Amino acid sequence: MSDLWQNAMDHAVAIARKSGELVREALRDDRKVMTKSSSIDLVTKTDQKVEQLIIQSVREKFPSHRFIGEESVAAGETCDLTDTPTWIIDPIDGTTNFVHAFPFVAVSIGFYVNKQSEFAVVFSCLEDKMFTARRGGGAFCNGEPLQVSDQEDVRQSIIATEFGSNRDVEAVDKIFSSLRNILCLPVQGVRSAGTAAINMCLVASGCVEAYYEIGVHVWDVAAASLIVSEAGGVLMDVDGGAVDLMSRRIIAANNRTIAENLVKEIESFSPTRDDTPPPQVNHY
């Protein structure tokens, strides 16, 4: 069985490459926006195509698989992790950072069996990166071992977060109130890619400490968990609790100590209905 599932490996490397490829030429050549829930909750043409071609070339290796796509879930489909062997795909995460040619601009693909992750693929396009990680087996950055920082002093620390889609004004109170508190530990600094997804990999990586963040979907970090988890760091709910994935809220950090110091500054809220996935999510 791990034989297929390095094969399946195999293939989502060449896909997001492949992927990366339509989404540089799109930079050149078609940034046409739409929008989803908002102004500010955009798609483009080619978060479509890189999805599509993504999911027919996989169905055409794997046709047992299932699939948990962002554009596919806007469109219907639901958003249900069985133990199916199931790929969750954001084909563009940083649609706005895409649509400015702001450089960070990542495809992550994540594969799950029996709802657990066993490989990562996150392609940070723009940078020709490609982070893998396989279940057990460590976390890499173009072949390269990756390994989270050690600092254990959060006031020593660069942290990382994303301000979203959501414009309450209840919400985005409760946000900069967060921020606040982090900037005032102090911290060394607060960063943000535009993606939640490079945002992980940084934390992976060594180069960031942790990234918080409340109103993210599945696909934004169904892969990159399993990177941060292999190159040695942990997962957290905002309230200090085991994370969910299909939670939408999310503290990756390089140990427990800098995610618990962020627990007690974060103020937890609910994302508006138009920030929420469709209601046949299933939790797990």
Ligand SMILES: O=P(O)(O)O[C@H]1[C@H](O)[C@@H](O)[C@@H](O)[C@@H](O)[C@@H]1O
The other form holds:
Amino acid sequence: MSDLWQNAMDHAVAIARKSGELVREALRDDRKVMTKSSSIDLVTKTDQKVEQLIIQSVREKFPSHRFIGEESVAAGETCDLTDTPTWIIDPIDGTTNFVHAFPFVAVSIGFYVNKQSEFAVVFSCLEDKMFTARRGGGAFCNGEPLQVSDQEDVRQSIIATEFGSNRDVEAVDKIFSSLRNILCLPVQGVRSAGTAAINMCLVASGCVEAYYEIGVHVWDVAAASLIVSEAGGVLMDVDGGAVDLMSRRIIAANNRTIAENLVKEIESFSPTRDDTPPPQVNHY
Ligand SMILES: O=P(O)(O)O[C@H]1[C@H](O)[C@@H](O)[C@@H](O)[C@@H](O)[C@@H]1O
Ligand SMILES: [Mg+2]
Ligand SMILES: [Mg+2]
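Switching from the form predicted alone: structure of the form predicted together with this ligand?
What follows is the whole complex; the chain from before opens it.
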């Protein structure tokens, strides 16, 4: 039986690779930096150019499909996932890395139908690693199958996390308190690739046992979540419940044992959800 979404997935891989070429070219040019929610929440013309390239190319082939794109949302579009086929796009995951030429930068494209992930593409464009997954079809890196680590002992694990762009002291205190608790389990190492999508692909690849973050956005994790689960991993909310991709909280782990070890150590808080409606403006 032919796969209804194979044509769309093939397009996603092709446009992710083309986007990666744009990113690599831009690395050689001037990377003009702008800011969004704060002086450390960066965006560049390349982020915006790549997102438009992806959206316009998809619109031509699939005009009825919808989009949730990081830079479109930053420009005021809503962040609502409906049952309609929806492309969830992070044009550059690791913008701060891109600006500093730190070599972990990903193009992330998730595809959801009826609020369920059908396929995922994460292109780590400086490593030339194309991570893909099809629901029920496994996860791959450059065509090679991926499998999470079989480690059950958190004290023999490497854990990945990110500090995000929130510098609110209360949030930072909780982030560091969680990090201290996890470090002192002890774990063998803590790593930050600087991009949620690549951290999660490292979980899927069996290189790290788990990744967690509070403050991450739906476009950071929408694609890599399927890559982790198709590689045999698990997704969980930081309080141990079911993961909610709009909640800005996630644990992606090789198994429930490791994930539940992290839940015990994380001091959780709840950032404003990605799907929070914009404030009503009263026009008197
Ligand atoms: O590079 P981005 O697309 O903005 O995503 C990053 C985010 O900037 C950073 O604060 C962390 O949350 C990372 O996990 C994201 O991938
Ligand atoms: Mg991102
Ligand atoms: Mg981004």
